[in-house]
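Just the one chain here, laid out as structure tokens, in the form predicted on its own.
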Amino acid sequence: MRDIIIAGNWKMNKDLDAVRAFCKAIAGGLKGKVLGRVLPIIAPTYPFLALMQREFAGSPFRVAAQDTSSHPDGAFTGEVSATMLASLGLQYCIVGHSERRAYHHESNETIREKVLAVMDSGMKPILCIGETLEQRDGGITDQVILEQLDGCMRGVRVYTGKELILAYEPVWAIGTGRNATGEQAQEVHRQIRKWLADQYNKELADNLSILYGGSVKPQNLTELLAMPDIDGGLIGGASLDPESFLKMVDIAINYK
């Protein structure tokens, strides 16, 4: 059975002062919780990784990094690897934002390296696919998530499902307060769905767990969870107040 995963993207967000005070209140929320399946990740900035990983060691909470370098190392000033990375005791590290492509023009092919790099270094990567606005109104949504599958996936060796985590996040619905509906979303995770069966096989397809993330929330995480091929959010906003993520952890750990 796969996990539920709430997975919270800061982005550029939350000082020294706001990363304590929420550390603080998700350790009091998530007390004497129950999880079982349900996995919490935050993502914060590169600063406070380390201090995450601190607050919440040895228990279910986890801490991913935003993106990665595709290099091991060398002379690639402001850059910091996967593997110095996993020396934090990083699980996750998520790979392919739509920002990332869209601010710093990375290719399939340079998000294909990252996913590689990631995963030589013992991480999982929460590999973030979706199309523009643009493509979805032009009709060519399928053909764009498998292009980017097809592209960032080449010559990736998963064997159980339970190496990497995909994202997908249409792009239109990102920091904009409008989702895909249910349905939407589960139209193309069932896509997703379907090419990992007939790349790898059924059962690893039914094993890797697929998030959705589009201005994800309490008040839509219900029907997006509705979904028989939805294993959770890729969140935004909503992830960077403690009360609205524990909210979503709690709607995760009550609905399936």
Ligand code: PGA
Contents of the next structure:
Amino acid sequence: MRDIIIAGNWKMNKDLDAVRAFCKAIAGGLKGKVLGRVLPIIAPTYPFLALMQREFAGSPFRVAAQDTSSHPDGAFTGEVSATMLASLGLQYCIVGHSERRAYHHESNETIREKVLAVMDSGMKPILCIGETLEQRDGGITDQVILEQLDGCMRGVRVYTGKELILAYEPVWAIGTGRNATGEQAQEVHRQIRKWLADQYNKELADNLSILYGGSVKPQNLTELLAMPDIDGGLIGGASLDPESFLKMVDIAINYK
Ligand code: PGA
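Moving on from the form predicted on its own, please list the structure of the form predicted together with ligand PGA.
In what comes next, the whole complex appears, and the chain from above leads the way.
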């Protein structure tokens, strides 16, 4: 049975007051909910990780980091290592987001090092992959996805499929309001699961949650979750508002 994950990626949004207000609203909204297989996660910026982790201690709600260094420690000003994040009690860390690839020139090899660092620390990476509009229009989506999987996962040991989460995020759908249709996303998710079955094994592939990201909101989540290989969403804009986030958690609870 795969987890259904509603993961909010806040990117560089919200100051201390806004984080506190969100926590308050969410704690109230989650009270008494039977989540079943649904796992709500939020990834705030670094300064608020510890606060949110404390706030939700003992609840099924999880806090994730948005990125980490590939280095274990040392002279890397401004960076934060996976072991430091894990020492806060965090269990998840986003790796390879397309904004990191585009603005910080992260290669598949760098991302692979981060995946390994996160797994070594005991956390689970939420590994993002996805094609640009030019690549989709050029008919090379499959090739790009497979290259990213090969590059970011080379030599990564996965045994059960629960050690890692994948997120398919077509770059053209991120923050544009233009989401992939359920069918478009499903086609890529199906290929990702086939790749996992070929590289590892079918049982592992069936256990691993694959999220879709790119303009997910309460209005399109049902259509996406209806697809057999879509196991939740990695959500930017629509995760910033507590009401919208809780609505998506409810949709997931009621749907799968
Ligand atoms: P969006 O962002 O939901 O605002 O499109 C998704 C993401 O970048 O993870």
